[in-house]
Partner chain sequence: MIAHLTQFSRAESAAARLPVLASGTLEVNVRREWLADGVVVLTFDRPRSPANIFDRATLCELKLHLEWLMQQPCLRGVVLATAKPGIFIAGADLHLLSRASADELHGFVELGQSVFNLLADFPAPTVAALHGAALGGGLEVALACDYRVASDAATTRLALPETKLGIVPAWGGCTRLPKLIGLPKALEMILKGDPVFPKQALRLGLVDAIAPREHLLAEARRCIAAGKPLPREPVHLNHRLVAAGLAWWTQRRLRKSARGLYPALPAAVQLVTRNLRLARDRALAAEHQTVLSLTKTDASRNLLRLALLRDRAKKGAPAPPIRRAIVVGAGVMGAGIAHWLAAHRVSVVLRDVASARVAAGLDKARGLFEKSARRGDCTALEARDGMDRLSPATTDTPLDNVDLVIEAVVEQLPAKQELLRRLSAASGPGTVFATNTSALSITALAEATHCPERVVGLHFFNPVHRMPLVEVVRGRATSDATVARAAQFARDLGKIPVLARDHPGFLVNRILMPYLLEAAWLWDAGADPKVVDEAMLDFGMPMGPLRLIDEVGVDVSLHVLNTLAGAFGERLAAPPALQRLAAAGDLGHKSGRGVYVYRDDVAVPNPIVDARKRDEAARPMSSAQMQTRMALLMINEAARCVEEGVARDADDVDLAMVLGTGFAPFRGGPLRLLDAWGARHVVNELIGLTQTHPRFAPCALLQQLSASGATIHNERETPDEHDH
Amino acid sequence: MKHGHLVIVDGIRTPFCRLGTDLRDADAVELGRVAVSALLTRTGVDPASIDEVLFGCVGQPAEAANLARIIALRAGIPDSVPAITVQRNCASGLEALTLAADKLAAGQGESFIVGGVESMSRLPLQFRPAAADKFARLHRAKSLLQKLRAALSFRPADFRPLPALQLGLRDPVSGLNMGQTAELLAREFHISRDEQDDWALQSHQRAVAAQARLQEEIAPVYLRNGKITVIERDNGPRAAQSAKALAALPTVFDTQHGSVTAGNSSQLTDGAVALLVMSERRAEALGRPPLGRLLGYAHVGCDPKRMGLGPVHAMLRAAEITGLTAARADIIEINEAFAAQVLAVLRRAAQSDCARVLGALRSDNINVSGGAIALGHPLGATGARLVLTALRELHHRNGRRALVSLCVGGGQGSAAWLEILP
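Output only this chain's structure, taking the form predicted in complex with the partner chain.
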């Protein structure tokens, strides 16, 4: 490779806050702007030296087409620097990073700001297509009679909105929503409700224990709606979470026999992450130690009904590419879309065909700072958050390598190997 590996110089994120809570008044543009602006302030990098801005987002706001461009300009990146928004569902934030690596390898720039953002609070409610047709007809109507006729064609059902959030969480190919794919894995891998709840509880406990470390990742959001207030902390992790409370929650996706609850699924959350990444040459010229580098990665496809197993497929492919077995990772991040799905990944990886390639996954290495069940899963941001959290954690425990992975709605998996610079 001409420019060597992609180096992650530094990174920062906003607090992750549950849908409809502290950050509900900041839209995706504002969250992304805060993260990029804080990254620029913190690194002191000259915005004009950035070659491109790449941002992941799943539900791009209608009022902000090519969200990345708007975030870049509003964060003070000069208008001569291009920007692209990428969408690979839950791996969008990681896709931004790996696309930057591709661009570096292809000689399309040496210095990038990458990241991801999601404002799940601000995902819109939509009119149904039939209602939209009627609005169009009303708009086109010229004579009073036409207008009246068009107006009278509306039915109460036309005013029942479609939440974009629900639409986005349903896979139109398999017809299953994400929770149902988790139920499927729970059935097929015999994962009990208790096991799921235990994992969820552990996620909260670990996130609470790691709070001081996680805080280092965070740049506060100064909310500009009305009098300016500061949001400085994640509000997902619950210090008082008990197993009993988790056990009491109803199942959501299969009310009869199901085991997946709101408590053992990832939280719906608002947040943004921004990373400054460069060629090794540029990073060296900065003269300060970077967070780490990207050794290799894989995005792979799999059965949409079993999208939760995506991380296994991606890890296998990544092992082929990098020659690294999972045992060589000091820490592993498997995004916690659902506790059932993470447990299914672990069981599948332990099966002999996979274990031969991957080696044994040690659960004490996995999601050591908690995962999306506690911290939340702002879809477009999570991939970049895992990279940031894993690299910081490696520094903290003097580790060397990390493997981060995500399952991806629609049947994909993503994995990336990261390394602290020797």
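Give me the form predicted alone now, not the form predicted in complex with the partner chain.
Chain only, nothing else included.
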């Protein structure tokens, strides 16, 4: 039975807050629960009418196996409704949406809650394998003498932890961390430090200018840590950001010859996003005018060393699938993993072989509400945030179509076309 396109009925998110700041006391389950609960309240949808919950998360906590299931149950979704956690690195939140579209097309449901979450503040510190072996021997020791020998085998280095965040941001195939892949693109496409800083400054300026509209996306988070604290706003955008301040920052990934800094890179952030999506048929039957619909999408692979070019490859494939060129997009979102990476995407897209298929990309309609350099990049949530922000911006501008895209660690790219219903 044909159900038409998947439509996005509504969406909501938590504030996006820098790692270690306002949301550090909320774990990924709580952030996801807040977003899903707020979505159910805002829409008034019957939780029992949901066919499945799909949530993206990159650093899934060990204490919450199948994070989506825990979020769903904590948010009041009946236990008869299944849930699945998906992981496609930075595109995990978008993957949840496109997987729902696949399930709809396959007749495996008509109504879904999708989204993504990341608590980068709660990513764990790990012991090295040699230290773990020593702890195991200590645990197995029977006699006092065996326990003493096991305890005396420890060395100070055994207690120096490995940050999971640092491990996760390094690609084991190329051997490069994500910042080094940005440096590679900056060199290959001759992108200067000034260009990167200019893009970063623009991201903050646009996010600050769009703050009132962005606030409409946000549900507050209530934290109880001795007292009740209410977190209501993103804390990444800086109204006082300046070219001078950005220029003063040291390079991070290549301290001698590099150009990528903390200021022209995405912020490490905590946050969650939830979207209510369903078939056009069900939305119409429920009398729910949707924010928009998913027209088509593509997930593709590329060179892990040049993972930042993933959006170009994905947009090209999406253009072939949908027949839509960049000129048909009123809004374009390219996730700002790094300013160098976005600028490399623009330069690669302008080259003749890409431009023939994709058409010209204009910087004036790209990331018009700011991007991850200002708003932050909670890895599992960003893909869903781009969809929500793009659709709301289309309504604000009386636009018709949006193209959203992300580069993906490990050498992938994702892109999706969205449309306001006529």
